[in-house]
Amino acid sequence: MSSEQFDYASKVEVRTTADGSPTLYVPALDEHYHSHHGAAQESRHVFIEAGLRPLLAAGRGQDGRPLRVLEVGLGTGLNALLTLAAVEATPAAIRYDGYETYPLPPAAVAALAPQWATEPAISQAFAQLHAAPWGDATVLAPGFILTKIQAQVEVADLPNAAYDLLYFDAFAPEKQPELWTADVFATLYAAAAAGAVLVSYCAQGQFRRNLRAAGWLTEKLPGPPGKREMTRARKPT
């Protein structure tokens, strides 16, 4: 069952996660938003670690020009809460599109709010993220934007050699295949700017061959707990 056929996000269970954070578990997939190892950990990993900080390490965002994000597979909002305290005391400014097909029904997000309450202004922007209007630019904090896009990735109207980081976050591909295709990845080559990055946590072999074919450099990197291996990939300068 795809994503076309089934509003998942309508039908998800709260579950807590190895290392006590919540993920959301969908029935109708049997599948998780987040690794039931530890739902942080992994995206602390994958999205923040190998993706996030070698740019800024780089000072991308910091020379005038922010650091342009475009998420594929927003949910739940987590990559963008854990990019936004990433850069909380850097001078990096952030752009952050998230693409999500289906919003969160409002009982996920007030079971998931509570994760968030020993960090103030995390929480107070993790309520704005799912409060903001859909397609509206919105300020989580100064110098971090972020829109909310409604859309299939796959079909949209992305902007042309823009984004420097993408955080590739869909269901597996045996889940969602039409994300996981040579034509998406080349819809994703040409949005990205020369140098950009995509992190993801999946390691399939299928996968990282479609991302060639559209012209991704590829490469192996360990992967958080329960993984052994997540991907990185290039675009060339």
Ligand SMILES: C[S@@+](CC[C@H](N)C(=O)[O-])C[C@H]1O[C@@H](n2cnc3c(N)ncnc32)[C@H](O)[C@@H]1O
Contents of the next structure:
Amino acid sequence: MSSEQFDYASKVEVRTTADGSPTLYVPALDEHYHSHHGAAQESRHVFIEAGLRPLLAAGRGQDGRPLRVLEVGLGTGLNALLTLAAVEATPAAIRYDGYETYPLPPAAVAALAPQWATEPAISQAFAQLHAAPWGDATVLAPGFILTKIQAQVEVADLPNAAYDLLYFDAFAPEKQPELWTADVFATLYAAAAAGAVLVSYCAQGQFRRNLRAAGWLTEKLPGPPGKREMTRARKPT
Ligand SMILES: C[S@@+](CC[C@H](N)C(=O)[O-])C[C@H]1O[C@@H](n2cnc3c(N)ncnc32)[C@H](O)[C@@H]1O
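Complement to the form predicted alone: the form predicted together with the ligand:
Once more the chain from above appears, this time first in line as the rest of the complex follows.
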């Protein structure tokens, strides 16, 4: 079933993952928004530690040049909120563009919110993120500007050579094959600045071949608990 066919987000169910953090389950796709081994654990490992942290360590996002992040699949906002938490105590600034085809309905946001109550890093900005308007830049915290963009990222009007860090967090290739093609990675390559980094929880061979066909240099890294490997790619400088 193609995820493009209907608004599956209107029929999601909250589930608890192995690290105690919540995720959403889409019955119609038989798919979760995160790994059942641990939603927060996976997001921290793949997007924050393998993607964001090395760039912050290299001093990126400072001196009046914010680090520009593109997320494919804003969903529950978990990656954006962990990014905010990771930079809060640093001098780095972030401009975060979260693309999402089907924003979560208020009922799903309301059902998720109490599940994050014990995670201060998430809970404090959760409501603010979901209340932010679509299509406008919103200051979530000093130095963190979020723009939620309702669009299919692969056909969106992406800026050229604009992003330093790309979080590729679509549903799995077998659930959403139309988003894991060389054409889509060529579109993201054009939107990426020279030296930009793309990270994904997925380590499939075909995924990495499609990235390379679009010009990305790829590497396999150890995955989060429950997954052997993940992928990090870089646009050559
Ligand atoms: C695996 S979930 C991850 C969600 C999110 N990163 C999170 O932590 O909750 C995939 C997300 O991608 C969104 N999505 C699916 N197709 C998309 C597309 N073509 N463009 C942008 N977002 C898309 C889905 O609606 C869903 O929210």
